[in-house]
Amino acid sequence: MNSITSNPARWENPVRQSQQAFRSLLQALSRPCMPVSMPLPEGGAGSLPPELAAIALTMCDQDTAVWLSPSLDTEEVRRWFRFQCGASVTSSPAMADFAFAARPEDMPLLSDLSRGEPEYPDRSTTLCVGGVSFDREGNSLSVLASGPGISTSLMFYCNLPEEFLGRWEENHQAFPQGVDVFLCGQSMVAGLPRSTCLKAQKEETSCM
């Protein structure tokens, strides 16, 4: 009997905990690049990090298509999404409502995800990335974040690869279309909406 069958990741109190998780996600998007704590489910979901399982349990249902990074694309994780969320798994990132990557190095290219349509920019993919560290020491990415929800600007540290900045700038320039991102790790989530501007630490100017 595998871990999902015997003890699948799930809420002990589905109504209360899903509401708490939803509020954490809303707060993360409304205050970009400021990590907030979020409730985590009990049990396991294979190689799916608990923070990503929390997002899936809160946001995914039978009308949701999800894409899984290669390290997550196992029968165990697929089965968990089917039985715990009712969601279907797609092999095409552009067709996904939510894309899940276990680690920053597993992220798909933002350009491979759906940016929505000019008339319906909300029909874009939301990328959820696990294994993120928000500690200042030892992280590869130090950026100045500015935009809606940020008073003036703030410094943000995480272990995303440096090439992410160029990809994010292209995504940001596509606003109001574009991909939104949840960065997850250490029982926390940080929101990165498409309206947020990221600049390398050495650049001290902010933009809206």
Contents of the next structure:
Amino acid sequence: MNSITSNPARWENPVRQSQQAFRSLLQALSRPCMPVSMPLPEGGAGSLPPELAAIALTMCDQDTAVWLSPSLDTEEVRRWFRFQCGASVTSSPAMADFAFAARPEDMPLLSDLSRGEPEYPDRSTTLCVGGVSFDREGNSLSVLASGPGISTSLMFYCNLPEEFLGRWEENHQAFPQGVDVFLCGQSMVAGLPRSTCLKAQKEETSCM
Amino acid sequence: MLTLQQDSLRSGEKEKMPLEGYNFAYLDESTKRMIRRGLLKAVAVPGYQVPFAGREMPMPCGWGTGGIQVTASVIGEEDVLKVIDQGSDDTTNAVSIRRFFASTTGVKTTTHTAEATIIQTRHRIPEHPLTEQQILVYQVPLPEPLRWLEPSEKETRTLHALEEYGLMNVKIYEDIMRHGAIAMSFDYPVRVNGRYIMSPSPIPRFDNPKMHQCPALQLFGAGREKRLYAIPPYTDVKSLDFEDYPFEVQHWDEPCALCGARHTYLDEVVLDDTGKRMFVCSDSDACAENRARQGMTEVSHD
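To test you: the structure above is the form predicted on its own. What is the structure of the form predicted in complex with the partner chain?
Up next: the whole complex, starting with the chain shown before.
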């Protein structure tokens, strides 16, 4: 607890750095499945990965409800969110504007999060997942991504569990309702808006 | 006169410091965060209008308060800003918005499309092809394409939710019945990513094809109506039409009177009261570039 009170994660220059972090997020979401680097805050926020802390500092405030995955749901992290962002922590994923999961294994089911309403699909949860690796080698998931923001199609590699593809398909089919996901790790963020279509692809041999 | 003097003084200064006493880009940080959250949703659901809590800006509604709030939430110190009004960099609206951001952010401004990273526009898309590194911000007066057909916001939201766009087809059909052609010359509705029908803001329909599979991110802000929407890069944008009455852009019989370009959008300029007129490029930067390429001298504005 001491480490966080003495050196909590925060921006050195909030105006400039949150703008830069937002542009990373905007670019990530408008060019899905292409990881972009993002600025990271100094200091720690308990078990919250620095990329997720950057998203929280940029996007969350008193108007947003935040859900934390079980491994993040400690007094230290809750306190950091309350003090640094002013955000309230909710125990119900469907009530959250932003959901944070420290690792891919901690991800909640996409169907447990809010998809918004047919008239207001923007009232949905944005899921932010940490500990993601985008290396081509040794990753469990290789997919062919297509949709708005992607010129024709592109290959995407990450360490999400294989079950994710089926859940994502369901989420994508609900368009315009649905959950948007930010995958973070290695100081990078990749966007996965609900409009993106993911198809399992073992090898980069045939592209449609 | 006073403003002119101040402007020349300011441009004479070596380093441009943002205005003291104001936050970077005028808006406070929590307003920016609220708009940024809206923009992310807008990008995730292309063509869908996200409501946002539009703020009072130091200029009246109708002067691009929506576009300004979007630009203010997106812009950073490294950005280079271009502002156009009907294609021109030197009209009142463009000059005042460019000056607003120059003084509240200190960013570099430009009139050259290729140099800009953010282009805020009123009613035109630049002739110069946009790149992946650019963001185009539109000022939107009426974001709802169905508004003239259905006055109730609750109704139009339901129509969008149900993808019930029969009304719009009837409107286009009636146009053809009455005029023999689709008679919308600007603000020509489009379908984004095969789902939402969207108002492209009052750009001439000449510009509609430029939105299709555009490499740049396109953001739209309506200040009075408090709506945000977006078209991500490389997204299908189809202008509404019928198979037997396909969408067509405007054509002119003569080239631009200044630069001779044949494939740009031309404005009609009335020269005198005896019916003399000329047609010139609406995009003043593209026109000047064309003339420079041909070795023509800068046209004097005196």
